[in-house]
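Just the one chain here, the form predicted alone, laid out as structure tokens.
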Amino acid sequence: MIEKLMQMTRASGCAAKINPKDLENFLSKIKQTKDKRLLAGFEHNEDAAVYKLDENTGIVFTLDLITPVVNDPYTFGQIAATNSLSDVFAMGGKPLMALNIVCFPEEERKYHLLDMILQGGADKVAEAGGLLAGGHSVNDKEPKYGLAVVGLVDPKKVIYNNTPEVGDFLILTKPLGVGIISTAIKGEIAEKRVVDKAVFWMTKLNKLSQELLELNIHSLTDVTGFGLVGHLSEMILLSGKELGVEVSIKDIPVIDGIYNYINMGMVSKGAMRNQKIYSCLVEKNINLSFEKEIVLFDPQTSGGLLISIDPQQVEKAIKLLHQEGFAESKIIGEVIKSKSKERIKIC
């Protein structure tokens, strides 16, 4: 019997992130090296570093590792792997080769684990395109897993996650609950037919055709620990201009079976510090239960992408995501010009 991944690990659903404001204020007091072939670095908050070649070739790089989010080592790397690999593509770009980066405890009887973690990573490399082309490896009580990824993009293709624009479509590709279901695995409540839907969005790469990528998409990231409303407030704020955006409480995906969990007390700290910071961003429009709020302010690991695009092509967008795969794709929202302190307008 496989040794349950999760009993491994001391977080509780997500890996925890580093509060945003005090990332911001470590980052404050680094001195960035000014380079105009640095096109995205860590000023904007953005899914990945891109660095111009030449006119027509861009190097996106990104890093990310996960503590254990389910039971099974297997799908455990694969979700790690598809969460890293999220970050390229959220950039437009195409991942090229990938590094793995492990933290795993020098027991030779847990090591079967550590094998199938890596497998499942690198199985998803190659179905992203990429190539494994090594690792480097800490002893850690507490295991931990994600990737180094290198991709490649067009320079003048990239797209940023504070770009949109008044009048914009907001389109959410997967459904939210992850952190939820993962919490309610570490529980040991969860349902089978809950977790094999998580499993099912969190293994999804996030990878979308060039069809797609060639519409008029202003703003592009993809929804991970700081949650929707977090990774909004991001597209909105950086942007520098005076932006808000109004969401429909009633179109956003939720991964059904979530809302029993959340009254059964499965909410991770995590969704819960994201609503401390968060939430002074947001204007209520309805009343809203607990267990419908929390879900927006709940961290997603390989959560779905957040597309800001041209509302005469989104109906368009949506057709092509639901072939190629996103089936619970929707329009969530809009992005509207805002003074106001409350940007994020829940209707």
The other form holds:
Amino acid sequence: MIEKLMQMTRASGCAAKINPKDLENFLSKIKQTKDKRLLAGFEHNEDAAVYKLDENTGIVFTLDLITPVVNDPYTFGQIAATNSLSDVFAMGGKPLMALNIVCFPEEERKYHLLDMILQGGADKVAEAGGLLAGGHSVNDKEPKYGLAVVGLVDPKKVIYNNTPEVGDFLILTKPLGVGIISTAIKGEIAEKRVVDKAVFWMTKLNKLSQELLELNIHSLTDVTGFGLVGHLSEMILLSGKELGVEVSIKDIPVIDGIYNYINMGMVSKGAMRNQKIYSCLVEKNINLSFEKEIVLFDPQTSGGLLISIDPQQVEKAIKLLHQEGFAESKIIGEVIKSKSKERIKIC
Amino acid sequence: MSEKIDVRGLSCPLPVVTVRKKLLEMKNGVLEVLVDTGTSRDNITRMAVNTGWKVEAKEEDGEYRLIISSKKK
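With the form predicted alone already on screen, would you show the form predicted in complex with its partner chain?
Below: every chain and molecule of the assembly, starting with the one above.
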């Protein structure tokens, strides 16, 4: 019997996130601790928390947990771990140590699947240069897996998600579309070549070389559950400045083959929800077909980095990214001054 | 006579997959579908229109009734 991990779950990957508006509401009720050692916390939906130990040492701390996005358990383990580790990289940090967090249906006794999931995760932690040091499990109807990760960062070199500057160029390091592809896997219409491409990107660590991190990167985040537009909106709206972005649709990298899946109805609830929430921020200066537009809202699992960088250094950054295996990295747009309500201009 | 199918309560993308299978079996005629989310309504409509069917959607108490019919009589 073929065991399909995705038949054991409802929503997949980062599309299973709680509605961002509801989340904001719950989180606003939690008393936030103000402490000058806490360099990143609740306040601007950062990728990870950062705690300053001393002038030269900061701790990056994050937790992420997802439901299956592919059927193969080892691959799912790799994807979930890559996705969790990404939050450390997105702060400019290096992972030190990770703990597993896993939910699995005990009743079904398919522990060989769990073995493979954990093995996939362990291999990715090792590849990222971290140590796997333990974990916690819960007997649950639907499988879920992820990591809590602790990393190190120089407090002076933390790269925040809300500090872009006017004139910056925006780079996206991985193509979009993995949310649609995992829906198509669940709908059993995904073709192998498309799935292979999605798996390749979802298992690629968002680890950048020191040389890249030392370029003049003003702001950095990873594109995950809220889709490209959702994460762009956090970058500019939470900056506290009058900023907008101008994005060129033809430059946005997208995995080949997804438009057909969209036309066959493989759009997740998460993508529709993101569109509903964030489309009020978007000004369309060109005619966009539904399938081109919805990709911009598609929740990404283990998505690429969104880099806001000094235009003087953008060429060097692209060259280095290509050398480091982010072969589809593209300049997708520019940070502009804007007071408009529709601050994300699509051209 | 039209056929009926109820995909309420199914998680994404099972509603559209179930309707797609049914339409492939039917080849022509009329299929009435009950769905409970806007996402499923949109996905089913998109799939049906893109595979050569006509769709009419009615909202009823927060749920939807889709009448999918073949273009050729």
